[in-house]
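As structure tokens, one chain now follows by itself in the form predicted alone.
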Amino acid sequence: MRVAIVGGGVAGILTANYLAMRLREEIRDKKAEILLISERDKLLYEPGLLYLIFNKLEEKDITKELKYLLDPSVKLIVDRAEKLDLENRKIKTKSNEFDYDYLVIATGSRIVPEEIPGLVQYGDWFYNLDGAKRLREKLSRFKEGKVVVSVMGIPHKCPVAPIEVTFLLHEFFKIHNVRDNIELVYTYPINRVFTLGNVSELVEKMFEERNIETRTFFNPVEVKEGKIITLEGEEESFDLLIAIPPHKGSQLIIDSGLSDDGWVPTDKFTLEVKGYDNVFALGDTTDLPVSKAGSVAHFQAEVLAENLSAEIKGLPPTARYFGKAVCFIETSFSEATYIWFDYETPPTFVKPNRFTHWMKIAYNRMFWLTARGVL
């Protein structure tokens, strides 16, 4: 039985490692094989980009080679997947073709800043490594003017990151004694500053206490030099635009005809790709109503590995994913809160405190153990 996993991000690596631990005997006896296909040979710990722009972490702290993260029994193929043929159970890569018995799609999401005219030319972001490096340099020199943090589409990776970066910008400018010279504005596409109502209420209150302005129902359609133009007919000036660009799923999903936007139609409990009993999806690539966050990929990988290993062993797959998500929210460089929720439970959170902040910092350091399936 060959399990092929397409995608070398958090979801793919965790699934591969959890399966390897559950299928030790089957792999040893050559009754099972785990194949991970990734177009990159390194993993980027994307939550670390939030800290990189403030020079709290470096690139070496947030990247690691896949071969050091994967269980030795997992076969790593570094190649670009170009087509998924679900009917014939084949994966076509740039240089090869692979059959499978079970397929796990973990192709993640990507930013598409080019979809908003002018954003590439006039905007900045921290949602990939190159963008974060450029923004780090600009922030180190920024002393006065108007900074706009603009969420330009939903869904996007790490939903709370725009809130976190806004809080941290406020403190960063205070530390450098220039906060009084800077106007800080946060924009969001819907009628509040976050999708979840009670989280939005907390954040709005904290923004007001910090003199952070907000704009809601704010949907950018074009960026010009020093100006954002919105669908609603508004304009917002800026000296520095920190965008959360629009997101799409992988081009592989679109090219394979699975969806028009790259989000894979997925059963919310079993993680089966709809219409197929041997194909699964998890992490950012699904169309599920959950956060596109690392914790979601973690919880989904546990469920998927349990069910897949059960099927391979001839046992009933009884595990279910119930929408569990946990997200830390940094409110300063010394305090944080967190939220957790699932399909049935609304989010709950604690008052921002130092202990939760240090939990987040500790997790950043221990993440590589999580990726290996240890934590």
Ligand SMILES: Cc1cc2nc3c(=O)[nH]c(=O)nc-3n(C[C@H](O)[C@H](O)[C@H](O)COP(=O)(O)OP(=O)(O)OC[C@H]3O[C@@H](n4cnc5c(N)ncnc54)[C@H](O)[C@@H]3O)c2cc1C
The other form holds:
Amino acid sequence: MRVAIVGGGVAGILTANYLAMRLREEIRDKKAEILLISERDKLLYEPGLLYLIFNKLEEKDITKELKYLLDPSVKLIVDRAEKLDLENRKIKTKSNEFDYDYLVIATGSRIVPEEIPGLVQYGDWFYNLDGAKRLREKLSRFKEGKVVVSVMGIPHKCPVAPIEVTFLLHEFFKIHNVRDNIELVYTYPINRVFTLGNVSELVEKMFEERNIETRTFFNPVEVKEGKIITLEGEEESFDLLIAIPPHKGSQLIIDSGLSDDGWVPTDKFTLEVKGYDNVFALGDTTDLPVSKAGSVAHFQAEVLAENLSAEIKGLPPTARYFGKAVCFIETSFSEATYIWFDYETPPTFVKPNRFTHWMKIAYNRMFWLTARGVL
Amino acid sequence: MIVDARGSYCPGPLMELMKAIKKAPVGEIIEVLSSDASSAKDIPEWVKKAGHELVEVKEEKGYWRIVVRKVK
Ligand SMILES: Cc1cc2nc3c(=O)[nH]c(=O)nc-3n(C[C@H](O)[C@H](O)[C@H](O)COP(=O)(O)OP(=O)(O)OC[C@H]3O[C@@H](n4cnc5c(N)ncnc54)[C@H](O)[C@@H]3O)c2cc1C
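Please give the other form, namely the form predicted in complex with the ligand, since only the form predicted alone has been shown so far.
Expanding to the full complex; the earlier chain stays at the top.
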């Protein structure tokens, strides 16, 4: 039995490691084999980008080579998958072709700033490593003017990161005694500052206390030098634009005819790809109504590994994913809160406090244990 | 033009409508079908702010039909 996992992000690596632990004997007896096909040989811990732009973490702290993270029994193939042929159970990569018995699609999501004219030229972002490094440089020199943090599409990775970066910018400028010279504006596509109502209320209040302005129903269609133009017909000027660019799924999903936008039609409880009982999807690539978050990928990987290993052993796959998500929300450099929620339970939160912030800082280091399947 | 966003959750249907509006010619009628009740409130609010015309909001069996005309 060969399980092929495509995508070496959090979702793919965790699934591979959990499966390897559950299928030790089968792998040793050559009854099972786990392949991980990844176009990159490193894992980037994306939540660390939020700290990198404020010089709190470095590139070396947030990247590790896959070969050090994966269980030795997982076969790593560093290659780009170009076509998934679900009918014939084949994966075509740039330089090879693989058969599979079970396929796990974990190709994540990516930013597509080029979809908004002018954004690449005039905007900045911290949603990938290059963008974050550029932004760090600009922030280190920014002393006065107008900063706009603009969410340019939903869904995007880590729904709370734009809120966190806005809180942290406020404090960063305060520490450097320039906050009074800076206008800070946050924009969001819908009629409130976040998708979930009660989180919105809390954040709106905290923004007000910090003199952070908001614009809602704000959907950029073009960026020109120093100004954003929206679908609603408004304009907003800026000196520094920190965009959360639009997101898409992997080109592989589109090229394989699984969907037009790269989000894979997935069963919300079993994670089966609709129409195929031997193909599964998890992490950012699914079309599920859950956050595109590493924590979601983590909880889904637990469910998927339990079920897939049961099937391979001839046992009933009993685990179900109920939409569990956990997100820390840094509200300053010394305090944080967190929300957890699932398909049925709306989020609740605690008052921002130091302990939750310490937990997050500790998790930034402990993440590598999660990636190895230990934590 | 019909945007069938049934099965998608807030703010999915509104984001789908925005995508359609960007592509449609002025004067085009766009019908959004949504099974998420909050669309019946959020979409008309956005249509008003963006300066388009709300033609109809109607509850069908198990979903909402929201009809919008692109004005500019
Ligand atoms: C700034 C920022 C802050 C964040 N903060 C948090 C946080 O605090 N908490 C949290 O839970 N989440 C956070 N996230 C979100 C989290 O990082 C993502 O949800 C998570 O990485 C998703 O994992 P994934 O494996 O599904 O996808 P990805 O990490 O996108 O991985 C997909 C992998 O598949 C590979 N791939 C794609 N196509 C192919 C192909 N054709 N062939 C081979 N390989 C392919 C990609 O190269 C990539 O390595 C944050 C994200 C960002 C950007």
